[in-house]
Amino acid sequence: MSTADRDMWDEETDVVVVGFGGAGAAAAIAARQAGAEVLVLEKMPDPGGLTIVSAGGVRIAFDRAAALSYLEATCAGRTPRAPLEALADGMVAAPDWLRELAEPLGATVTVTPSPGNYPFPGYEALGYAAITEVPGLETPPHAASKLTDGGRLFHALEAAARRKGARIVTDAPVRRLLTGPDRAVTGLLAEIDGRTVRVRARRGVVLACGGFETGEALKRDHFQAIPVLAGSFLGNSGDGIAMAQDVGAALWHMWHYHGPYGLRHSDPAYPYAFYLKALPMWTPGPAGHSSALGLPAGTKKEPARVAWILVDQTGRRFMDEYPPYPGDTGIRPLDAFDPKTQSFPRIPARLILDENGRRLYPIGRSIANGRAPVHEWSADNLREIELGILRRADNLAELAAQTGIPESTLADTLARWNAACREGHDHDHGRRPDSMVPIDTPPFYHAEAWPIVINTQGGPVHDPLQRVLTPFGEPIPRLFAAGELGSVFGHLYLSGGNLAECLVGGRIAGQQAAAPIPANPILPASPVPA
């Protein structure tokens, strides 16, 4: 290397990993195992991403062919076969890799058979693997919400990455990728310790910096619904998508986001939306009903009992409030646009329950990784009424006055619903009978219900080796992507699927990025943006 070449770079390493959630940690571990020097740059002050507050159940498979069949069905022809084959292979191998991570910590790995969310071919051959116990780990080291198996999973990943010698820097946003004359990614522009630095990647760069849950411009461009509230993690703003596009990446699945409908706090200082809970939570039912957030579901067959109904702005029910996988497709019925009124008549929708439903269980919860304030939902829902998250109406006339919906319409909607509950059959939308709860005892309660994005699936297209591709299907040299950034899930989501992609895709990306480049010339970086 000439003196001039050295002067172009402020720092050098073999592999740079952008983002330190589950995918970034897996990539760092794999690259270090391959003998590469690794630098991990995380823009947030705390690592963990979405992984640390996830339910922590990594989707696995007991049979590779069955898993591939399910993945092909759930992607409905929107994803090529080859990346799905790589994911199916990795889902079979994932439990052993988790045990390898857990062993130095004395942690427990639990493997649980659990069918896919939908009864597609192969759904019965799936399960979850989770790190369920870590001695001495009582609270999440970086998350603002309570410890979950996701916190335990990330703790194991972070410990392994640090133990293997990856250098990890937080508060270090990456701004641009830098390329050479052959379009190969040679490094990147980042902010480290308050200064702008050029970091050379001698072998490769892995983008593992999540999706665009808080990327408002990207959401407006690619989602029909407006607005879609962010949940879980404030750091995913689409940085990796912009950087990949800048060097020629194709994009896929940008429309597909995973999320339920839910509520928002009355105080804008609380940025996290609230998820809604069924009772009991996380139990599967017929045809593979399962957890809204991918928690290992077990085999319990208890009633779901959803305390509310949803109505549109005219006061009519418009959906099954408890679809087979509420955390994935629960938002889709809210997406409808009315060209006559130039509006979204279901955004916000109106959630309605009664006094019996209010007493049944706490209906909301928040899941948060960030330093913004987090609201802990009360056991009896009364604090939320005081705060105005839920509003009380002493009778039907008052409910009509507060919602702006004609009393006669509300009376008809509730009468029809209560008759369906007595009959045990929802003729209108086919809701599960065991989830149906009458709404007939004043006072009534209501709230605005909004679409929520837990995580997005869109981003740069990648091949089975996690190489980022151009619109012509050509790999961009030395650039890789993993995890939620450019997920393979292009039609329906598989609970725990992004965690599987974090481990499987992260490992592949790290291995590939660490591979030495034969006769690799020192290529000049692209100009620094003005």
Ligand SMILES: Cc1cc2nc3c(=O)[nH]c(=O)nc-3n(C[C@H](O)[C@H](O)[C@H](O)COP(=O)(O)OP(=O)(O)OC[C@H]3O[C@@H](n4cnc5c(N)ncnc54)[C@H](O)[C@@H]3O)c2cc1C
The other form holds:
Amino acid sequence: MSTADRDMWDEETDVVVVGFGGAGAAAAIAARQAGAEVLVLEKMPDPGGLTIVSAGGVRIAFDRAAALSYLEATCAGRTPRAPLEALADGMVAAPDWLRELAEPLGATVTVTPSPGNYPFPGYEALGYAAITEVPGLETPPHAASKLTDGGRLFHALEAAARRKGARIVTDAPVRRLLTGPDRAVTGLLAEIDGRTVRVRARRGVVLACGGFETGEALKRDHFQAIPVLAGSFLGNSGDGIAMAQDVGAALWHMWHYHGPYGLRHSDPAYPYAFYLKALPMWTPGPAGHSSALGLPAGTKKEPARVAWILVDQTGRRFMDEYPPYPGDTGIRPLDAFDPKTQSFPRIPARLILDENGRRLYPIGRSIANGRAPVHEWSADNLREIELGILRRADNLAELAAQTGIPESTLADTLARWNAACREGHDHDHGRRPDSMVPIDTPPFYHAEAWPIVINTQGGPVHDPLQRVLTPFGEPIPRLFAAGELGSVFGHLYLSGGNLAECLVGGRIAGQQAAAPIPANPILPASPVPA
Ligand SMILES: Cc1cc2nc3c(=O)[nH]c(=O)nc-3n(C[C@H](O)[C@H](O)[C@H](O)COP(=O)(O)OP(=O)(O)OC[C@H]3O[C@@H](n4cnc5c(N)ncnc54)[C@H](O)[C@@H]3O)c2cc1C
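Moving from the form predicted on its own, what structure would you give for the form predicted together with this ligand?
Next comes the full complex, and the chain you just saw is listed first.
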């Protein structure tokens, strides 16, 4: 190594992990276990990303072949078999990995059989694992709004990464990858303490910096629906996608995101969309509904009765408001484009309920990781009415005046809905009868309903070793990706699948990145862009 080459770097280590959520933590632990020196750079002041506020359900499998069948069906030919095989293997091993993580903390790992979300081959051989109790951990770690099993999982991951000696730096956004003459990734540029720092990665770089829930330009380019509101976290803006593209990565699954419909705050400064409490976001079972996390299939954790209907801008219902997996595909009917009017008549759609529905339960909720104060939804929804998040209309005429929908159409839509409730049969959209609630008791309440992204699936293509590939299928030397950044899920999501990918892909990426490079030449960095 020449002095000149050495002088090009401000810092060096074996492996740099970009992002400290679930995947980054799993990669850091695995790279340390493989004997590498590890530096983790996290953009936000607090670590945890989406992982820390997730429900913490990790998809596991009791049978490898069945898991592979399910994964192939849920990806519908949009993902090659080899990375799915690696995930299926990891899903079988995941409960033991979780127990390893939990053991030093005396934490409890719960493993529950719970079928896949859709009735695809193999669905019955799946389950969840979660860290459901950590002694002494009672408040949310870091800036998470709630202590969930995701918080417990991240706590265990963070503790293991620190115990094993990974160096973790927060407030340290990574800006660019640096490459050598053979296109190998040799290091990166990051902002640390207000300085631009060149960090050499002697062995490899793992991109684990999440998706693009707040990447507005990427969402505009890849999603049909506009806008799609971010639900829980502001730090994932697609930085890893730009960095990977810059060094020649191919992308996959960019159109695919996981999301329901939901509400937004009347204060435009409030950064998070509201999820609707009655809509399971991530864990329903295949028979239509609900094997809630940690409970046997068929048990219902969320309120099954859905207090509202949704209408489009002409005042007509257009979907089953409680589809088989609302948190996965609940958004999809909203993004229908009308070629005749050249518009999206369901963005926003309108949610309508009545006085009885208002009294049923808190309609919305915020689940967030961030330092901004989080809105606590009131039990009777009255605070939200005061704030204008929900609007009150004393009668149909007022509802019509406030929404711009003709009163006769609203009267017709509600009459049809109330008749369906009496009959116990939704002839129009097949909503399950036990979710149906009549809307016949003024005052009425309404709000605009918008597409929400829980998390994205798109990003750089990777192989079973988590190596990032070019459009010609060649690995970019020393570059790995893990977690929801380039998820394998390319068609329909499998609840718990993203955290499974964090653990499985993160471990593989960390092990691979830590492998010593035979000749291990010191490669110069590429020129720094101005
Ligand atoms: C409410 C909710 C519940 C969920 N429940 C489940 C569940 O039960 N099971 C499941 O499987 N999935 C669930 N998900 C999805 C799952 O949480 C995420 O897909 C997963 O946690 C993503 O992990 P990750 O490590 O890839 O990204 P994250 O955990 O989001 O971590 C990425 C990190 O990278 C950082 N970063 C971004 N850019 C940079 C940069 N330039 N430099 C440095 N750092 C950067 C971010 O700040 C962030 O900390 C849920 C999601 C939500 C919102």
